[in-house]
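One chain comes next, on its own, written as structure tokens: the form predicted on its own.
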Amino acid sequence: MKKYFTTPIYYVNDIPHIGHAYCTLATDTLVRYWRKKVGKENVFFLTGTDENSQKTVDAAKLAQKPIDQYLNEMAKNWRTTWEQIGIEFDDFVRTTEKRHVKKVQEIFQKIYKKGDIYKGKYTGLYCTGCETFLKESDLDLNGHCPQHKKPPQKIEEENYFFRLSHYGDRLLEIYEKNRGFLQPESRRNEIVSFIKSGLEDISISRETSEFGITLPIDGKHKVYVWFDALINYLSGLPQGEKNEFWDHSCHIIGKDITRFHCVIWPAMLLSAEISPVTEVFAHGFFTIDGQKMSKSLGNVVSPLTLSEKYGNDALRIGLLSSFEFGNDGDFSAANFDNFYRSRLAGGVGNLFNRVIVLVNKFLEGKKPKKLSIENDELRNFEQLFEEKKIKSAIDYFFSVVDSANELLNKEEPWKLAKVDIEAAKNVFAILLQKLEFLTQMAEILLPETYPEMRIMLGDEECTGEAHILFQKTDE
């Protein structure tokens, strides 16, 4: 079996936050579940920044530097922050490199040949910020972008479209062929909603973009920043549509994005002759204690403080157990802190060193005879990542912490060791396969504390030393 998980490309006209951190980990985490259930090897993972749009032009000048020179700093900002969290990706793709604008323009050859692409006059509305064109339904009450706060741009240039409005029969099809190519439900009635509405041609090229990809049949135009992007999970992956990770694809979103992945997207491939993406999953989005990040209120906050202070894997669970994947939800600082406190190192840690410090004392450290347990709390788990219930799973495995501790306190295993040894020899069995299956689901959830654990568990017939796994933080 093989698997191919992407992120979305994400723009460089600012540094990473929590919220590209969510679903930048969110998809590491269903990476790792795979990777060790069908094996490294045949799991493949890409990333990457989105640099040809009006929005990095205007970043760029904004600091003072040339563009290739800002770009390049943005780009390694971007994956440096990623590896310093822990994520663990098979190639980081930039839509300025020459693999991906060969790409670009092979898909654009392919799609006009088709007879998909014609020139015209474009009339209408563009917001710069979301780098989306506009209809007058679309606006908020104010007549502004709803994303952004801000009225569009009334623009009127000479563009080549792409016909869209061809494809709404065949798109249909794949959502009523592959009940799972759009997730979570919600998401895909409201795409199959908007198909049957009747879909629009819509532009594809910028005669007015300062920087991009120049269109192969014009060299006035620049190929419009979402047909570029979207073609990042071909040029990114080795051989394209050619590789056998292409036709086992999901592409992890966010739900502001959704229209571009599941409709323009599959009906570019099918234009291209391509075999559409096999599964979408489209996120949602938190606020912060209540309110929309914003960089005027002062709330955006940077991934790498969080692990700075907590460490990688306390961001990682803590972002993730928020609130249910797929779903929207509100995110805490002080909230975290106690997770932290109370779940983690008081929870899991807590459970770790007491339970190897009590087997070390009254066994020296030599583990009893295991019992004969139903492996329930694996089957469990696995069953929520294979649908992608990342927080359930999550829960799922503190709910396995605080079975381990009410045993422990319940039997009280350090008195019964004194008076009837083979009575605890039982509580310290099941407390040590409690033990084994919460590492075992550390692997994935708690990558970086996840050797620490296998070492604190020791081997077959004897423990390791005890130690702490989660360190106390200031106030």
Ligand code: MSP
Given for the second form:
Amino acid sequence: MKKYFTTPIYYVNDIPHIGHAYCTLATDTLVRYWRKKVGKENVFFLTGTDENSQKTVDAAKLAQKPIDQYLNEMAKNWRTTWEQIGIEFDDFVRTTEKRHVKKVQEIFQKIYKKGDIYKGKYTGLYCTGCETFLKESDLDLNGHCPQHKKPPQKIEEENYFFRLSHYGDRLLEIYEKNRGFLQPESRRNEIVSFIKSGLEDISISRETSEFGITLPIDGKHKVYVWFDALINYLSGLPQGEKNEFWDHSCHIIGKDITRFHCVIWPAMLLSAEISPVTEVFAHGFFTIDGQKMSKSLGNVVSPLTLSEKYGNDALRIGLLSSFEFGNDGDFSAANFDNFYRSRLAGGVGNLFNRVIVLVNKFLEGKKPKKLSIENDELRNFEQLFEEKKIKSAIDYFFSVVDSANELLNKEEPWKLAKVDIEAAKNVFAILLQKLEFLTQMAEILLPETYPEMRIMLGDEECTGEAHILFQKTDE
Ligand code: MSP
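Structure of the form predicted together with the ligand, please, following the form predicted on its own?
Shown next: the complete complex, the earlier chain at its head.
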């Protein structure tokens, strides 16, 4: 079985914040689940950067840097941030790379030959924040883009258009045949009714762009950033659609970009006669203390700040456990800190330390007879991962931590060992079995703590040395 996972490619006009990290960590966690299940070589994980947009040009100007230098520095920043927080991608694609430019031109030619691209005049309202044209009806009462709170630019220019309007029925057929094409269900319903309301052709080139991929049929035009960006999913996969991974693709995206991924992208693929993507999962957004995260509010949180203070595993599991994957939710520094203290340091860390210290003390580290892990327990966890219910899988992990801590407090094996060593051994056997189960789940949920848990659990015969898994942080 093969699995191909992707994240959106991120705009390089800014540095990564925890919203971006949330998406990338969720994908990395799903990837770790599948790597463990079907083998590392059967999973391909792609991420990267989206560089050919007007906002990048504007950002480079603001930074007073030549565009190439700016792009190289920013792409490196994204890549190393992901590496620092423990993301294990198989490839990182940049839309300024040759392999990408070549693929965009190839797909453009295919769609052009099909007769799905034509030249026309366009008058419209362009928002550089969204990198898309907006309709009058999309604007707020002030005539501003509701998301970016800025007036869009009025643009009149010659553009090339893609005949999206021809693909409504065939898109609906995809939704009909493949129930899981877009998840969660609520997003699917939204997009299906959007398609049913009638699709318009879209502009896919810009005459005025200072930067980007030149149209192979007209040197004056640059490919529109979204038409270009979506193709990363093919250019970043060796041999693109010919790679067997392609037929097992899953795009993880934020809910803000579903129309691009679930209407335009599959229509582009249909036109280029490439089989459509298998699955798209659109997750929700989180606010910070109830407010939208934004530079102007000064509440942008860097994933690196959290990982430096609490560690990569805390960042991962803390973000992913805030709300169910697919829903919206909130982040607050106080809740995060509380989660670290009570669930990680006080919960998992304390449990491992206590059990191993006790076994080392009362049984001289010799493991009592091994109890095997119930298949049902693992299956529950796997089932949640297969449904991408990441938060529920984390909750399940902590329910095992809680039940082990309760057992420890109830049975008090340190007292029992003095009066009935056989009874104490039975309690330790159950506790060690729970620790083993938690360690198996931690390989996915707490990948940097996992090797330390293994060391503490020791080998078949004996436990290892006890130590503290989650250090106390400074106030
Ligand atoms: N470049 C495009 C994507 C092209 S994919 C072919 C883009 N980039 S982005 O950097 O603006 O955002 C990428 C993704 O970051 C969003 O889709 C979303 O997944 C994630 N998030 C950005 N802010 C977020 C939150 N506040 N909360 C959760 N996710 C957020 O769009």
